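The chain that follows stands alone, in the form predicted on its own, written as structure tokens.
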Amino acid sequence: MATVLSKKPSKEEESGEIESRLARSLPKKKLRVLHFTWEYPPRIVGGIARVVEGLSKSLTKMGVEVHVITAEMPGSPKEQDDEGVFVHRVGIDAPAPNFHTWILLMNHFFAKRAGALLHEVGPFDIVHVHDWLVLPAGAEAKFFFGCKMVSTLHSLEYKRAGGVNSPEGHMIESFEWWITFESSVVIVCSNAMRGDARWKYNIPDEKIWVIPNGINPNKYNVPRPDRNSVKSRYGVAPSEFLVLFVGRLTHQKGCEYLIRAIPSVAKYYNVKLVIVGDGYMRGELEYTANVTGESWRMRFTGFLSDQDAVDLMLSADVMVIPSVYEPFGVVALEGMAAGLPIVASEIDGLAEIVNHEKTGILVRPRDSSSISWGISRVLSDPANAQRLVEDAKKELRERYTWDAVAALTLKSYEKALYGKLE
């Protein structure tokens, strides 16, 4: 029989260092992240839905366990595995007299669902809050999970509304400040917005991160539809140029300045303007179109399905983004991916996406004559327009894919968890 010799434990063994080394060599626990958002596809109100969807799916591919709490959508499952993203759609089971009351009720039910998740799947490492609309539920979840909170400010109320003068506006600003206070990292989508948020809420430099939004370019890598067929669907003849606007019909988007620009463009080019989207300004914009005397050149479509919108982008001649405030401008990336030359306001985040005369044409905001010049610049030189398109696609592939955005977001989570980057 072999003799077993005993030996005195080493200092490393006594200190537990060997066990620590073993723990470090074992597979790491999967990072678990809970997103709060009031919109997620197929519920799409603005740009937040696409941002959360694209980011979540890329984080999942990188090994993160991602859950999303969002509002219910008729016809969509309450619980869904969306390509690895666990989506929890919550019913708002109480009547509300107005939108802001509904938002507060929504947060109550979101917090209840988050509490249930604690028992169903366990605690989370990161709570990620998307804008002021879900801040109360996110802040509450942060405390009962005992985890860190990261937030994304998708826009700022004082810029979006052109000033804050109402009780509702002051409430939103207080929520935006609350986000910056509770969060370990505050993400914004452009350097312009970083400056605005830092000035407005006195956010420390090390706490605020610029991470751009992204898109899925493959959505536009499809066989092109018959252009003339698509154009005729919206009253545009084969011989006419199709000028495209896609966005909410609100003051922020500046569509009225584009409408007023069309008669000037039409003096030299046979154009039609197709306006995709809806909003509280639709009636006013239709009146503005009538006042120009050339409303027959303009078509309001309302909201369109994803497929119809993609077909239009693949069939148009130029996309115009005349916003007066745009913290980022995902629609510019979508236009670039579809191969459209872009004319955009030189403002906020748009001016960081569109490089003048390299990836698009920048024009002065709130200036119809400048917008008219920009459209004419594209239509007058097809070779230059094609060069803009090719350069834009190259930059899109390098900077604005969801995988690139997710990699930066993972680093922000690391900063929140450990206080430094390893």
Second form
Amino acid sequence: MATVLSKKPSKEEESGEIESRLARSLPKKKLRVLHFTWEYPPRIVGGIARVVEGLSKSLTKMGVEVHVITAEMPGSPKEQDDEGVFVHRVGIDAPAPNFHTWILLMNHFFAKRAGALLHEVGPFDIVHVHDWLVLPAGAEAKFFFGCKMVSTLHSLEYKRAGGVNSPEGHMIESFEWWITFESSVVIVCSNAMRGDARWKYNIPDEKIWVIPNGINPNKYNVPRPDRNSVKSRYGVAPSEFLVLFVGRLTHQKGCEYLIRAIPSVAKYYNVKLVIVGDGYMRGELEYTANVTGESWRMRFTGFLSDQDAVDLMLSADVMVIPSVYEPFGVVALEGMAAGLPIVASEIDGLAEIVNHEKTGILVRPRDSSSISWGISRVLSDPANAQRLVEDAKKELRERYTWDAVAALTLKSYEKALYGKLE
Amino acid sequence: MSEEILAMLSNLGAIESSKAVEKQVLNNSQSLKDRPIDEEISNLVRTGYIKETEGKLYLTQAGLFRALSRFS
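Given the form predicted on its own above, what does the protein look like in the form predicted together with the partner chain?
Starting with the chain above, the whole complex follows.
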């Protein structure tokens, strides 16, 4: 049966949980889903790209026909079959005077591509919108396909920006509300995010679904690189501990608190901090590193290739995630998959992923002393750190595979299509 | 100011050589008007965020991601 539920049964499928009206009513027709996202690999701005990629590929394995409309990326094909996922990269062929106008133009070109798809492949059953950035195109497509809309709110502006005090922020908030209005199902990645979204936009309980993000652990099941050689590439000697930060250099990631923690850790341990990523705060963070007087212990790498980032994760001693806002924190899963002990802020979704003293160490957000304590806790007790790593890997396998995420997402599509689950 | 330059190039779609824009366009933009951007541009070229070709500018991949980092 060429349906959405015909291949490689997941745990839920085996238990019959998803055997439902959707499967019975579409016995000869594939479910067809169109994702809208402003980033898809290799265009990776934040976490959305990886989420859409992982989810789409797993949905495809389950028999869903998945198309993705996304923004162009120099060097990447405009049209691509990415392991069964049909990726349509759209050129934004008009200059804009500012970012928000550019976003509206991008949505125009996305909607135009969706209209063309209507003629090329026919209508879709679901449009799935990822964040406010692509809401207008998704909402248009919903109406001209005559289908249902499902959305994922990956984060919320009022927390991302530390408050909404500008005309642009108000525009983004209105788009976020608009998403919740147009969608039959709103997906969020953590219970913390669910609470924030319900509080902010009064979303009815039955409309909002918590579905975590996932990870592809195979990416880290590779032969370990020579640790000393990787460390030396970043100026870390074999005898020095490598503390790793991976993320955008933005306010929400809290990297400044980690930088300020390093001098106290260095009183007891010979550490170096490698900061992977880039962002608008890079200059400010480099200044902060200089002010500590210990900037020689810190290395900013900028963006790294996937391979280099994986090599670093497989060679580091501890990963620190000092975020001040983190709806989920997929980087924690990546660190766990690479076998790294995690020290993370006890905040939002991160506090749901990392279980204190079981799968990692939680520290107080915006608190360099607490971060310093967390790093020392890991470095001072290698046996305990190894136990944390083993427990975290077990949790990963049980809860955060893309197949499990896709199975839940499929159920949300069913809810959107038929109004209720049987 | 470097963030404004990167953002402006991203908004203008200058993300590859065929879409590069003249420096003068940045000079004439409201937020960068009458500001000394030449040195800043040289820094951004040197650090790999911008490429300059025949007097025109466009973002590298690192420049594009940095410009968009605020909004993801």
